[in-house]
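As a starting point, one isolated chain is supplied in structure tokens, in the form predicted on its own.
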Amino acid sequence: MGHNPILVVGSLNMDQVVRVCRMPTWGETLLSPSSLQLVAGGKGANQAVAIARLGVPVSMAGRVGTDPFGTQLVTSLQADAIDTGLVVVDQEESSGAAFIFLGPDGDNAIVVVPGANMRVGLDQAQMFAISTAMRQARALVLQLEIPLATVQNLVATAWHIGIPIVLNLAPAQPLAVETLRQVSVLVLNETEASLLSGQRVSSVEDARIVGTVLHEQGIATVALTLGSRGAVLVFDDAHGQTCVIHQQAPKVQVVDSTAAGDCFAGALTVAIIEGKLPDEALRFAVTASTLKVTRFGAQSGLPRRAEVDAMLH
């Protein structure tokens, strides 16, 4: 199994990159004080990504368009050694964009243009790929990028195959209850578990609290991310007994936070499949995506595995 790779399916955005001092209102036309930068991104990308660059081989399934875009998207990929041959090329729509407004503390607005990214699966052709890979795949790791039928057919199709999977809740979407408790791995952030459980998560303690929650509903492992505050892990030990951990986040200067969750989903996917125990796996995840807002754009930013292993130790 050492060399099999984790399949991801998700979606490729070229991330357009504007750095502002303040959002515009409404009718108000602003000068920007730099100029335009295109990252690849795209939630899927980008976990694939972190992945690949954490030294885990991985496989990569979505849709662009014929545009350059496109092309650029995929030999990205090709650039950190990720298999792309589940990418298929869409003849209709055009390939996923994304509208980045950067503000100077690191904060950022985004509007997503999902694009040929909003038709992935929903062919025969591509679906019956994508499972026929899933039967060497190590792990299967998911977004909400890309059409909620697609995810739900590939949850139930990993579940039946027995393979682990790790689903980021990102952007926020509510699923169906089925999906959510085949599921290994639910990563989540403030504002997607807020919305899945109905309650506000607004410290580590409402953390802690909705994340047993969710996990009592019957979802195995719950991480709920918490930006600066680092994140909770809940899960069951050995004797079946519910475990709450929280893992603070170092102290760093925040450069950029754009694909900072991806980085954790990835991180921890790569934990889990090598095995580590839980606290370490988070305190992997944790160290990765600090890492990752220290440096700008969202794959140009993602850190190599030894990175993460030197701020570890």
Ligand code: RIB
The other form holds:
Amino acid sequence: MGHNPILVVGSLNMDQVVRVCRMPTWGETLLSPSSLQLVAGGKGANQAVAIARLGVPVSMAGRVGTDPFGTQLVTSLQADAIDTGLVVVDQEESSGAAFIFLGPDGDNAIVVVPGANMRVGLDQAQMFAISTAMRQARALVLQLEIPLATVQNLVATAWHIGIPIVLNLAPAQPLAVETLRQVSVLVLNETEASLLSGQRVSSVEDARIVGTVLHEQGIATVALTLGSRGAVLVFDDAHGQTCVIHQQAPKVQVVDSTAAGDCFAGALTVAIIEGKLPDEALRFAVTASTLKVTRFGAQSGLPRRAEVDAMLH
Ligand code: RIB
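And the form predicted in complex with the named molecule, for comparison with the form predicted on its own?
Everything in the complex follows now, all chains and molecules, and the chain you saw is the first one.
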């Protein structure tokens, strides 16, 4: 089991990053102060890279098109020693793309054009290959940039096999309660938590309350990310008592918050696999994602293990 990989099933996107001073309004044309930058991204692929750079073997399952972006996205994963044997080249749809507007404070607004990602697992052959790989995996990591039916199916299969399931509810979409109850760790940001709970989440206190409500609905561990305010983790201790912990994020200069949530999800998965205690695991994930926001780009900005360890100590 020690060398078995973590299996990530999700999206691969070529991120087209446009710097803007502010968001345009409808009907308005803005000039960007710099040139277009292309960076490998996609929530699934980003989480796979985050895990690989933190030192755990990873297999990635997904779908790209026959276009050059597809080849670049796969090559980029291989550069981080990620097994891409389950990334199918789709003959009909083009590779996923994301249009990222990056503001001066490192904030962003993203439009994803899913392309081939929305065909992940729709064919029996890929579903069978993924389910087979899952039997050798240490954990399954999912997000919502692939069909919801695929996500629900994979969660059910992983639950039957008995491996930990980490689900990042991004981008925000409602999901069946039965699926959420089969998940070991649900990772969500303020927007996603608000959508799922129907309650506004805009402070650490809100996160504590909403995280507890979701946990009481049967989600084993809830991780709520809060940007510069860190993250909240809700889980049961060894005696079955609900515990709620908050980890503040170290203060840094934010360059680009893209993929901070992916970094958090990946790092939390690594920490859990390594058997870290909840407070240590949360600190590890918050530290990794804080490092991410100090760097440009999705995969280009994801930190390595030694950097996270150095910041922790
Ligand atoms: O979470 C960040 C990612 O969201 C970007 O890399 C982009 O591709 C979108 O999927």
